[in-house]
Every structure is written in C-alpha cells, then in structure tokens.
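In structure tokens, the next block holds one chain alone, the form predicted alone.
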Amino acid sequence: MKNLSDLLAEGVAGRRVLVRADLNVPLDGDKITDDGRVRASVPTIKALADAGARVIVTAHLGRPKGEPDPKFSLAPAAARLGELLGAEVALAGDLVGESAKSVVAALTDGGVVMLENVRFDARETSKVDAEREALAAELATFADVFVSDGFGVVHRKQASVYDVAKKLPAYVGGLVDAELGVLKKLTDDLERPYVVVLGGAKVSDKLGVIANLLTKVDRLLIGGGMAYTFLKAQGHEVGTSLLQEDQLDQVRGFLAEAEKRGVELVLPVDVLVTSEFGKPEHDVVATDAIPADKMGLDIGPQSRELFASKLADARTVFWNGPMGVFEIETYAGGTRAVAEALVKSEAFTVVGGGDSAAAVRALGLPEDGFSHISTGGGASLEFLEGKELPGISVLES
C-alpha cells in the first residue's frame, strides 16, 4: 500500500485530496463528550494541509436512516476540529449537492473542508455494488487523490471507504497506517504470555474472535456482561444478570476448547448485584451465589484482584471491553482495576478501541498509560479474529 509519506514526497501543494476520517464522537445533544476520535484524525490531516493540500473530509456520526437528519450532523465535529488545527473547517450542507461544490471550490491551498455525514445518502452503505459506486464517483469528482483514514469503517464496505478508493489513487492515512502495524504485532511478532481481556455486553459479538483467540493466546479474562453466559454455562445461577441463552452450546464449546489447548480461560469469582439496573444500592457475591432476584453490574474486589494477578506477568495484553456498567460510578471499578493494572505493566498494551477507549477517557486515567489505544473497536476485533477487512484490502489491490 502507498501511505501517507509516499503522497506527500510526491508533493500535494494545490492537490485536491479526499480524506476518509472516523470522526463518529458520541454527543450529548450538540455536544462531544469524547473527542477522541476528532484528536486522531489531525496528524493526517495537518500534515496535508501543511504541505499545500486542499483537504476535503469525509466522514459519518451516528447511523441516520440514509437522510438528513439534523441531531446528526457533523457541525460539532467540524467545529472541534477547526479549533484542533486553529483554523476554520467550512461544513458544506450537503454531501454532493450545491452547498459541497460551492465548498469544495472555494477551498484554497492548505484549507480544510468538511462534507456533511456522508451516511445521509442511502448508497453509502447500500448493498448494491452500483449503487455504492455511483456515489462513490460523485465523491471522486470533489478529488485528485484519497486517503483512507477512518481505522473504525475499514471493516466496511461502504461508498466512501471502499468504492471511492477504486476511482482515485488512494493511499493510507497515518492513522490507519499505525493502527494495522499495532494489530500486525499483536499477530505476527508477540511477546508472550499473551493476555486478552474482554467484557462487554454480549457474547454473540465476539464469538468469532474467542473462536480465533483461542488458537492464539496464553490465558483469555472475560468480564463484563458476557460473563454471565459462560458462567451459566458452568451450571451457575447468573438471577436477571445479562443473559445470552441461545450461546450457551457455543460457550460449552469455547470452555472445552479452551482446556483442551492448555488457554488459561479466567471469569469472574465475585460480582456486584442489586435488585434494579443502575441502583446504587447493591450487595457482593461470589458467582456461584447469586440471587435470583438480582442482576451482575459489575465485577466484584476479589476478581479485580484476580485479573490484575493475571495481568502482571504478561508482555502482550489486547483488552476490548469494559467490566461493568462504567457509565455509573457504583458499577466503574472493575473496568478502572483493568485499566490502572494495564497502566501499572511494562507489557505491550492495546486498549480495542470502542468503550474501552471510551472508558480510559472517562475515568481519567493518562492515555499514555498504554501502548495503544485503537479508535477502531470493531475493525480490530475482525482483524484479529483473521476476517478481510474491505476498507485495507481494495487499497492493498
């Protein structure tokens, strides 16, 4: 693949360039809360404007039904952005009608514009090859070159991400750049042991990755809400704790596996359970002793201790998802016990992007604490449960 160093020794001065960004940043009305996702996208875009590009980005917020819709525009994002790079970001109203014409053309020398969600037209993630591609040609028509830097959709194949790359020279991003360098050592050149932890609410979303981990690591830490199903699947009473039935033959299948290859697989041995999801009142039990009546918010003192036990000898960790309801400040310490063990070794650490990242941020713990934080917490759990991702592979080609 051709990345960012390549296009900018060619020289972009007066180019025209596509910049395909993730700049999907959580909101509380027009507000970011998390801006994080804004703060990656700048060094690629900085570095082309600093060289005399016309930058163009396009981007998505949210998952609108293929039409504007005003709660997600991206005006919060353009607007954070432009004071990131201390200049204004102009937001067309438009993906590719007048107002981004008029935009685009008004665009000077090392200027930054931004397209409206591009997630407001139907063809960006529309099934039919066609008409992706139609969309992806008018997006073609704003650009001399693109630059793929949005690592959380380039597990998608979608107009913006995929097709446009086959109507312009593309060229990967230092975003993305880092990001699959981080993943490829994490496959191809670790340090073992090798520790995975996963939390999260539902088993079903990471059932391929297990499957794959388990081929792959030294001991594997679920928390979080799909904790509960492999602790059904032990024979335990979980109460009204987050229960995925249909996966428990599949978590049978993980646990056998598991001790057939000799993969240290740790749940957790006590939780914290109250009678009303979000109640601050709440009790600690050992998971083979939880109420019936109750539901699991998070992991309890003695598994926090476990966990950490389990991390501190490790030169790999990959952790993707929190182990409780972080959001609620009762039910935060199982993930911040995660976190602050992860900050605390001299392993190589990557936090999977997603709510992790999220929870790193929120609970204000220093993000140079880790080795990685991944902006993309779906693209990285299919690379690593070894799935093509389309947004790297029509670059690849």
Contents of the next structure:
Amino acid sequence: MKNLSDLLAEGVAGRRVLVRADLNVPLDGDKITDDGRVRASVPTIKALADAGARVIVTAHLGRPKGEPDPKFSLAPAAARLGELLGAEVALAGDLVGESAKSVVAALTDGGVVMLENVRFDARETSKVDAEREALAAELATFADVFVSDGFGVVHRKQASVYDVAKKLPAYVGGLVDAELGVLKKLTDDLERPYVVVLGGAKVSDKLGVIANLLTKVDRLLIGGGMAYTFLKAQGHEVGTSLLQEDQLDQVRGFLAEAEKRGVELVLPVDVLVTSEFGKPEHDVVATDAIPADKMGLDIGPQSRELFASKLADARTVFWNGPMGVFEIETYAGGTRAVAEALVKSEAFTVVGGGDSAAAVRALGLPEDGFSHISTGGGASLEFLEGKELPGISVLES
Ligand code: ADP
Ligand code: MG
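Structure of the form predicted in complex with ligand ADP (previous: the form predicted alone):
Up next: the whole complex, starting with the chain shown before.
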C-alpha cells in the first residue's frame, strides 16, 4: 500500500489530488456540535496543499436519500475546514456537475476545494457495480491521484471510497494510516489484561464483534442500551428498556461462550430508570428489580464503581458505545465514569465510535487522556471483527 509520504516524495506540486475525507460531523441546524472529524482531516489535506497540490475534497454528511437536500449540505464542514487551514475552501454547488467542474478548473497550486455531499448522488451507495463505477469515473476526471483518508467509511464499498481507487493511482492518507496502526496494536501484540467496554444503542450492530472479542479479551464490560438484552438473557426483567428480543438466543450463546472461555463478562448491577424517554426524574434500582413500566437510561452508581474497578488493572482497553443516554445530562454519569477511568488508566486506551468520541469531548475530558480516539466506529469494529475493509483492500491490490 502506498501512503501519503510516498506521494509527497513523488512530488505533488501542480497535481490534482482527490481526497476522500470523513467530514460526517453532528449538526444542530447548520452549527457543528463536534468538529473532531474535520480536525482529524486537516493534517493530510494541509500536507498536500503545503506541497503545492491542487486538493479536491470529497465527503458525505448524514444520510440524504440519493438526491440534493440542503439539510445535508457540506457548507458547515467546508467553512470549518477553511478556518482550520487558514484559507478559504470553496464548496461546489454540486458533486460532478457544472459547478464542480468550474470550481475544480479554478483551483490553483496549494488550493483546496470541496465537492458537495457525495451522497446527493444515489450512485455513491448503489449495490450495482456499474452505477458506482460510473460515478467514480466522473470523480476521477477531476484528479490525477486519489488519497483515501476517510477512516469512518473504509468499511463501505462505495463509489468515492472503493471504485474511485481503481480509476486513479491510489494512496492511503495519513489519518487512515494512523488509525490502522493503532487498531493493529489491538489485534497483534497487545498487553494484558485486555478489557473491552461496549455500550450504545444496538446489539445487532455489534454482535459480530462480540463473537470475535470473546476469543481475545480477558474482560468484557457491557453497558448502555445493549446491556438490557444481556440482562434479559440472564433472566432479568428489563421493563420498557431498549431490548432486542430477536437477539436473545445469540446473546445467551455469548454468555455461555464467555463462561467456557473464562472471559469475565461484566454487566451493570444497578441502573437509572424513568417512566418516559428523556424524562430527568429517575430512580436508581438494582438490575434484578427493574419495574415493568420503567426504562433504564444509564448505569447506576454501583455499576460505575464496578466498571472503574474492572478497568483499573487493564493494560489495553478498547471502548465503543456510551453507557447511557449521555446527550441528556442526567444520564451522562455512567459514560463520564468510564471515560474518567480511562483517562486515569495507564493502559493503552482506544475510544472508537462516533458517539463515544463525541461524548468524550462533550463531557470536557482531555483528548490527550486517551491513547487514541478513533474517527470511525463501524470501521474500527469491523476491523476488530477481522473483516476485510473494502476501502483498504482496494488500496492493497
Ligand atoms: P457509537 O456511535 O459510539 O458506536 P452507538 O451509535 O452504538 O455508539 O450508540 C450511541 C447512542 O446510544 C447514543 O445516542 C445514546 O443515547 C444511546 N444509548 C445509550 N444507552 C442507552 C439506553 N440505555 N437506552 C437508549 N439509548 C441509549
Ligand atoms: Mg453512533
């Protein structure tokens, strides 16, 4: 795989470089509420621009329905990138149309422009190879080389991630390179005890990784919305908490597998429950006494202590998924407790997941308190699952 240093060594002055970045930031209206992904994209783009390249950035935002939708314009990301670079980043009004063509044509050496949301074109995510390839071919006309730097999307077989890499000389960007380096440390020569903390909303998204992790970890801590499916599988009632009935059998299998392998599987012992989603009034109850009409929205104080104690002697930690509905201050305590335990820890600590990373920053924890905060949730989980990442394998071939 050729990387950014190889490209810079070849020389990029005057060359047009298409960079796939991940600028999928959370927005409140047109305000970016967490600019982590924009900041993480800067070093590669800046290195190219400083070396005299003509940089064309392509990225997606949210899940528009394959057609232009002003709600999902990349305008806020282009503005923020411009601020961070200290130079204006012109945003084309479309992806591969007249506006994009003229913006690219006007590029000068060292300049950076951005194409509008790549998911405004239905071909980006099409399952039909020929459709994606057609879009990739149009994108490729804009550039001489391609740099893949959107770590959050390398697990996607999409036109701007996968197909375009076949149409141009392709390089792995600095961010993707760094992310892969860190994740390799979690799969190769890791120091034990290795503790993984999983949370968040959906068990089904994370089943594959749990199956794989059970063969690698010493301890698995489960909180967040997914804990209730585990508690139910253990025979507890979970009231109106998030529950994935259809996953219960598989989760029972995980409980048995953990026992067989001697993996310590740690579940919350108490939770904060309330009657209506988001309502701040709450009670703390033991997990074997969740009332039928209440839902759990955060792990309780005893669980926070328990989780912190299970993290105290870890030498390697991977954390994905908040422990509760951290967006609401009342239910942010569990997530804060885990984050603080990691900051205190001397272990190699990796945070993966869009919401987990945003939570760390929203709670005001120092980013340098962690060994690495990944920009990609799905991508890092699929890597740990041992799956092939199409956006990476295409660069290797
Ligand atoms: P990540 O993006 O870090 O991988 P997920 O997307 O899986 O994390 O999950 C994040 C979401 O999970 C957050 O929006 C949070 O509010 C929600 N969540 C956490 N705990 C609960 C819970 N007990 N009930 C409902 N939602 C929860
Ligand atoms: Mg998420």
